[in-house]
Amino acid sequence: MTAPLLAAAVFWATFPLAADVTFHKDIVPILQTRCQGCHRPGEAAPMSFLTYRETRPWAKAIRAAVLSGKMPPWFADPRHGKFVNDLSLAPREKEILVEWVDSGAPEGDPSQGPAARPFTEGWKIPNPDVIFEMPQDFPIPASGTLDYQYISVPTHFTEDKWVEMVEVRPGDRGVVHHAIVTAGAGAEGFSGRQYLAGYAPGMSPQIWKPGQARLIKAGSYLTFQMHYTTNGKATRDRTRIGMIFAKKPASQQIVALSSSAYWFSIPPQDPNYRVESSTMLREDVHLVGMRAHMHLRGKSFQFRAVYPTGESEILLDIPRYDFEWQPYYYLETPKLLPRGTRIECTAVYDNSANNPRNPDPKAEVSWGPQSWDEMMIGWFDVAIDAAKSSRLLRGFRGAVE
């Protein structure tokens, strides 16, 4: 075989004819891995991609979203860090999706597809061991501004519980700006408690590696911090939290920390305003995950580690921040951060008229709880030796989203 013919044979073996690409054989595996977590009944996406009948009407929209990078929603720069919950498509997956649409989106033979991916109805985690919810529906009016709500629920735990999976689910996502659930003694107050889990658009459940878990002490109360935003339609919400317990005490305790800036003032019409923060680690830890939080003027966000040696490393770079998609980025391999390491964060805001989400380009903007205010929080979770007393366990500082 001549060199040109050999090259052609290799090319077509690697890239099958478009006519060969079918829904069941080629598209379903991609949807199961990248899309169906949200694109199914009861989840955040507005349409389901579980079956051919459900997916076919959206074929052209899928093609456009894939080529533009809008979907699947994943905004971390791939040059910095590898994340276990990475939804981004591999180059060949993008090609397969486009080939399928361009060839008429054929269904193919159902027997050639994989078995349906199993889901627990109403949850992204498997069936929870325990579910707690707000004691009653909270009414949200059609318009107006609501103060933060703090709602406590007793756990009635008679022993300490190690939680290896946890998920917070709003009753009505359309009005829940965020939810934070903390655990601690007593039913009053919010500061001085341990962060347990939260919800914001795009957040996935917390599923820790074997041997890692959050700790809820016996007799603890859970406090739901609820931030509601009105959307023109009166409704009601009853947010809940589901947990799966570790079968034995964890060897590493997961602790939530943050690097935040509270005192800033973003000038009117500024398209590129930078805010910096820094947090010093007082002991050795393993970094396991990060999440950036800003509001509607958020443009980009970066986490860096500055080590005691003076060397620095970008841990997570989000060049295109999206208020509607704020996932935790879970590292494939936990990273050792020695005592004395600084976690530095840089947030950039676009307060100009070029930002289509900007509520008021003429406003000077500072820290505040509502979406038209701004925030700057770099959340990060670390793993510590569960057998040792840690100076990190000072309790949740009450920094709110």
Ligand code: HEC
Second form
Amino acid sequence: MTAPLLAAAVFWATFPLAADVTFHKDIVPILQTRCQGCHRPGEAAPMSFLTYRETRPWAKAIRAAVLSGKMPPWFADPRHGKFVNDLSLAPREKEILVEWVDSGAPEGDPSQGPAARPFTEGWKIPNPDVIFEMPQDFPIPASGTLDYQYISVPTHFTEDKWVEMVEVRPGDRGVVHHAIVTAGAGAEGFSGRQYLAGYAPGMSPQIWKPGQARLIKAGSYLTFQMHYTTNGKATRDRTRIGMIFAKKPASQQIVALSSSAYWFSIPPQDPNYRVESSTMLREDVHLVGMRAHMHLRGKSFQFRAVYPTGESEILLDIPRYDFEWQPYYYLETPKLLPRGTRIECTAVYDNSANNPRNPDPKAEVSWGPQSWDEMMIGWFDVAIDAAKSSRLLRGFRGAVE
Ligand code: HEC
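Shown: the form predicted on its own; wanted: the form predicted in complex with the ligand:
Now the complete complex, all chains and molecules, led by this one.
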């Protein structure tokens, strides 16, 4: 006899009255942690969700975007790996957003909401200790194809610097396809230099754990590798990089590595073409983060570790790769990869007409710099003992992204 009553009690406990949900009390905390990083003035999203007045007109669009999974942009299969910069909504947060919209998106009482989240204007990291920018605006014509540009600036650092946070900001997001900044001894060249930071749509800045940092040697030059794409409107760009120094020397140095495959050829019309790479680690490292890079035909990407014992593990699985979003996935807990571990990556490409981004399903596609060519790069960052010398420091090899 008691069973129906119990069921009713459970029902009410799981679904509070929709009228309870208000903007200030329930929605602002979610927007602050999951959305405002991009949805505020000067950031990637075209509309701001800081205030009720700004957010209210988007209520229906928010409901649709979170239900379809379009927003927030996050592509890792939650079954593999836990990431500090995870943007995805918990199931309960999604329910609250939907309940709020379904009950007419009420404002509620501002005094019940949290204080505004502090942000640094113009940056996602806190106020940088130092900012470098390209020495002059680079003109981008309305149409045509541009070669990669390499633009160097001297740091004038008189001592080695440990960098614990770093962010690259494009001047005009509409034309910067990607930017990579390396650090090295001279103003010329790109290979043999250390990767420092990059920008691509959807990428979050690098914020390392205490004790971890990248090293920039005294007297280094920074080189911006700029890939511009024209978008029908002539414009100018001056990309910047901002850094925050560690207050004391780091015990672990962050080094960028990659597992790539260069020799592939994707047949015309192939909806499911696989390319594999495998990279052997010759010393003990701690894996701290990963990022997949393919172009318009990219469909899925997976990172695996194959340990010296023969056991293997999926480190990051991106079942639906989206060229517009190439986030860096930072592990919550760095993972020891003992010497002899192989990092294996599998990239899958859709060269069929069913891929709405495919510029030409009749083309046979191989490695190349432009978006209609393809790439296959599994970027990963590792932390190494800063006191030991390491062959991993010989330089940045994946200079051809
Ligand atoms: C990493 C940056 C980023 C984050 C985080 C983010 N957005 Fe967005 N959002 C964008 C960008 C860029 C656009 C515009 C381009 C697009 O529609 O893809 C956008 C567009 C939207 C739109 C318009 C969609 C449409 O179909 O027109 C909605 C609604 C939205 N976001 C809601 C959210 C909500 C809600 C959250 C948090 C739960 C969120 N976004 C988190 C970057 C972000």
